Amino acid sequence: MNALHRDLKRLVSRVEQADGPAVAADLARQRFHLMPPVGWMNDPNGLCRFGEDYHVFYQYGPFDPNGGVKHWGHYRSRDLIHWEQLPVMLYPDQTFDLHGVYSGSAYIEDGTMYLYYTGNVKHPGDYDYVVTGRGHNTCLAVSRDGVTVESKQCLMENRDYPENLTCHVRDPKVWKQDGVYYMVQGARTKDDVGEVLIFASDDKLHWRVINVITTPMPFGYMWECPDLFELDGQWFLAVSPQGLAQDGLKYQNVYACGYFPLYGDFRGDCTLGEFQEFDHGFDFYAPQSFEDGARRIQLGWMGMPDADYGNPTAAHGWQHCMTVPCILTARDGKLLRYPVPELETLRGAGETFTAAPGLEKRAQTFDLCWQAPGAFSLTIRDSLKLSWADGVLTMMLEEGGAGRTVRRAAVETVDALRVLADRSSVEVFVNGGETVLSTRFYPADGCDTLRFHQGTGAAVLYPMCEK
């Protein structure tokens, strides 16, 4: 533990104790989503199951609700529902990560947690910090108890990556297969083309580039937060591409987030299929998944970098949250995303009814399941209007959008609709997770009206209890 580490540890504790009560009093604080105790939250990191516990690390800026130098915040759970806040896991306290402990992953082996991450260093001087002036170091922290760090070291620097790349190489995701350790990292070339690097290692420490995966034509200038995995015999490469122009109902956000089906062997000859977006709402980015027995669970950051809308919670000392944990399943070369069943334990007694135009219900945090609604329209807490007609699902925000306006998704039919609403977020799952829309929103205090304007069909409304 060096002096910088000791000082940062004290400072984080002090700011959490000093600002925590005011943050906790904000009426926009969520009831069943992970949030920062104070300050800023973005990308989920190091998702894993270590022994009997689930661990979620995340990009954490404790000193500034608008960003600031990044640490790894830490939550732990036995059931994916009730979470214990633990002390910060990784601090920016070394020469190779002093300007930010950026995103990464966890690999578990022999009772040890290996945390791979990007150490960010910005050298002083007249640099653009894209091609020059930035060190993006691949780093490793080791923990044997899942709570404290035993050691940290730098494994790779800019000079260890291919020469055609900018300084933007980051977000390592590590796994083991066929007796070999593999790592993916996102990259930006000097020609402003996004790609993913494939690394291999025999010992988890010494890595070599064995392949580069990209598209035949440029698809954005940077691919962030890659995740490569197999489901039911099909491989998928998840990335968050930056620099895509809107194309009809595609890529409506400033940055996209989705996946390619991958055909062939990622270690050699392979091709990417059509890119599919994970989410069509305003706030979903940089997701990460992990294996939990036979299932693959994903969390995403319910935010969007560089968006032209914001969150009024920043004025109360905090900003952003995670999505609920979701299970990924594969069907016909596409991924479906649907909440883990553990979430249903937070439901109160459900009210079964038949939806009809003009019907009103009272609910602030709820889980609405609506079967065969057909063409429908409903308003949530006088702020968010959700509707479907003529093959288009629309999410429209007016009051309470904090700059958010409208998002649309092509949906052929709506056979089943699930709306999961927390105090300042809504997640919409269509047809068992075939299409998902996620957003933050900020209704007027006390507003709890759910209005049905169009559509019929059997529905159940569950109030959601405090986690």
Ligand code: FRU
Given for the second form:
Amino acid sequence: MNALHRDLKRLVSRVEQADGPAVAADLARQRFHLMPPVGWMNDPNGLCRFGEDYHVFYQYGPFDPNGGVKHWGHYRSRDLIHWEQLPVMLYPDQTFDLHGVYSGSAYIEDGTMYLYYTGNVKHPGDYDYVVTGRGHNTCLAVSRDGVTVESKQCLMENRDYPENLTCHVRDPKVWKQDGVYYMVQGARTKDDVGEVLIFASDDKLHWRVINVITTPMPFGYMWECPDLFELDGQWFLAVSPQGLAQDGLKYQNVYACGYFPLYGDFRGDCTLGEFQEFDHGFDFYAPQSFEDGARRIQLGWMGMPDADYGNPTAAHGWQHCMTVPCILTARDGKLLRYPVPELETLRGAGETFTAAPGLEKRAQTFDLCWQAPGAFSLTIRDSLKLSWADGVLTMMLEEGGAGRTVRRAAVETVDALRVLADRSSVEVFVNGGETVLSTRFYPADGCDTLRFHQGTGAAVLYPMCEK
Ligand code: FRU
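I have the form predicted alone already, so could you send the form predicted in complex with beta-D-fructofuranose?
Up next: the whole complex, starting with the chain shown before.
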């Protein structure tokens, strides 16, 4: 442990003790979503099951609710529902990760946790930090107990990446297949084209680039947080591309987030199919998935970098949260996202009713399941209006949107609607997860009305208990 590590550790613990109570008292504090103890949260990192425990690491800026230098915060759980806050796992405490322990993944082998991440270094000087001035190091931290790190090292630096790239190469995700270790990283070329690098290694330490995957025509200038996996015999490449212009109902957010079906072999000849967005709401970015037995579970960051809307929680010392954990399944070359069944253990006694125009219910944090036939419309806590008509699902925010206005998604028919509302977020799952919309929202304190304006059908409303 070096002196910087020691001092950062003390400082994080002091700021968590000093500011934690105010954050915990904030009425917008989430009841069943992971959020930072204080300060800032972005991408989920190092998602894994290690022994009996699930681990969620995350981009954590403990000193600044608007960002700051990134650490890896840490939560652990036996059941994906009750999470224990653990001390920060990775501090920016080495010359190769001094200005941010950026995103990455966990690879588990022989009872050891290998954490691959990007060490961000910004050299002092008059640099643009895109083409010059930034070190983007591929780093490895090793832990045997899943709580403490016993070594950290830099495996690759700028000169180890292809020459046509800028200083934006990051977010390693590692797995093993056919006896070989593979890693994907997102990249931005000097011509401002987003792509994914495929690396291979025989020993987890020495890596070589074996392939570069991108679209025939440029699709944004940078691809962040890649995730490559096979599900039911179909390969998928998930990325968060930056620089896509809005195209009708596609790419309404400043940055996009979705996946390509990948045909062929990612190690050689392969092509990408049509890009699909994971989410159509305001707040979903940089998701990561991991395997848990037969399931592939994904968590996303319920936030959006550089958006023109905000989160008033920053004034209360914290910002952002994760989505609930969802299971990914493949159907006809597309991915469905649906909450893990474990979440249902947080449901209180359900109230069954038939929805009808004019009906009102009361709930702040809830799980609403509605077999909604045809056109419908409902308002949540006088802030968020959700409706479907003529093939378009609309999420509209006015009061409490903190700058969020409207998002629309093409949805042919709505058979089943599930709405998960926490204190300051709403996640909408249409037709078992075919279409999902996630957003933060900030209704007036105490407002708990759920108004049905249009549509009928059987519904069950479960209050959600605190995790
Ligand atoms: C995505 C991202 C990653 C990076 C991290 C830094 O939100 O920009 O590409 O590693 O956040 O916090």
